Amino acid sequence: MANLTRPIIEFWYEFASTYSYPAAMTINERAASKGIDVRWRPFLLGPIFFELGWTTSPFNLQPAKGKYMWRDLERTCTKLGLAFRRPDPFPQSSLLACRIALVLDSETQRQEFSRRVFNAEFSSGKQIDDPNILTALLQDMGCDAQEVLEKALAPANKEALKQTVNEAQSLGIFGAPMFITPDRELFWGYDRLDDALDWACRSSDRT
């Protein structure tokens, strides 16, 4: 008997991963075309990465590398028509704007924010960890940003955060984007995407 159900794919991103820009701005779109849904898990690599000895992105502590990614980014963008510019500093503080992200009400005011951030971020240059900036990004969505700020800096949603980092060192998310099928398949970077979402399709069809 066939699956009536569609598929979930959980979309693990954080706001200061380069290659999350691409995957945010897209995914919804490829997930819709396969019939999938999408649930959007922002959270922070930062403690993931401490973990490791880094204290910073590892595109920064290997130049070479660094390099090789923001040419590759710029065209990835180019070819996806998404207008790009390179943060300054890199990589950003995305605490406070992930906070916010676990705050909102619905899943398609999470979705909408962390698009606007992404925007904000890697097409107009702005800072993220500005908190009059992320609230001019909540007022135009219509929120009241003061109500959203003081349920995000709400101890019970810190330690929310918290939990949500833990969930990702559980299922073995050491970089973002990360993409988890419902045979919790996991699928690492942007040019995965695809790859993730066909085998979202398969596994849906053995069930």
Second form
There are 2 protein chains.
Amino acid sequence: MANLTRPIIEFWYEFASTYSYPAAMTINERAASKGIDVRWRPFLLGPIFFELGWTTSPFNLQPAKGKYMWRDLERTCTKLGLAFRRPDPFPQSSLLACRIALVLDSETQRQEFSRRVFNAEFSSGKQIDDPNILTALLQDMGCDAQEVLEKALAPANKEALKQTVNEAQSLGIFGAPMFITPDRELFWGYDRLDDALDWACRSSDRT
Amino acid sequence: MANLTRPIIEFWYEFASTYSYPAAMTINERAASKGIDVRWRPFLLGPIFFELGWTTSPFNLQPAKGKYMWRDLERTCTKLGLAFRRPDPFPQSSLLACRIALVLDSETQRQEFSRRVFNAEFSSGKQIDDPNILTALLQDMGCDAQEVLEKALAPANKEALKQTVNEAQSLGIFGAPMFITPDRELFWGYDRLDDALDWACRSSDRT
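Let me have the form predicted together with another copy of the chain next, following on from the form predicted on its own.
Let's see the whole complex now, leading with the same chain.
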């Protein structure tokens, strides 16, 4: 019964987002150490950026900020002992990977698949818009890749992803990673993960 | 003689920048606890943003990001025990305050004046583009306010500020606060202050 009272934090991530990588690789362990469960919410930033008139990552639109981000991401990964390779091209097209992550049956599968995608992209330098790459990741997990891909590309799942992006916008999400506590506080960026977990613990204590 | 070997971190700040406020109010104490000295570098973000085609703060240009920032800044100030009042209008025009901070004779005066400006703006809700407000701050410090204002508005100081903005751009500065270590690593944002100080300590150990 104790498990029913554990706070749940929502982890909104985008496969093309650079700081979503260290978040994805560390969030479960850090949340578990504080007695918090994590619900992984894959979504797309592209449609949100597009409404601002941006057709690519802000890190490409602002070269000085982009240069800083790559250096900072490298420092962050070094600190965490995570392998890092700069994706080329950047950003990668994350649509297919996101549709697959969304359609997977269980939270466990979604998390496992998502970590494998981030690893393929930021550690192995693979192209995450390549169906063959994603098929191999699914097969490595023991999934029926063909069946998953068919469900991922079905109209119902495309609609589900649109709804998810709408939900993100209605929650006020403008970037990734975003952590949302049970009392709907938003924390943006990998460097706010611990703040978000601490907040979730405190707000859970108050209820 | 020991003082000669203390690492110096540069703290680049902009009076209109929201996260420069908690940085300004805490950096000296946190740096001192790690044996680091701080050199305060007032500059203007406006000309840098203008080159990106922005005519106001990105927090105004992106409403969802702006809404998040105000909430996050409020949380940050609460955590630090700092008073907080949202400046109106935002952003404040920081040109005159920046010219004064730049022209002051000593680092001690520059830091003291700058903290008073941040307090006036983010704690007392005062207009920092009002010469009377800035005059009062200088007088409270025991300065000859009239003399300082004249020097601040002299052509030599206007040129010095332009050179400072050029230096910021050549260093790759695109936002504030920015912390720069002796080995020229950039750390952006109040939430990276401790990372910057730790880096300065380690790089100093290596030399």
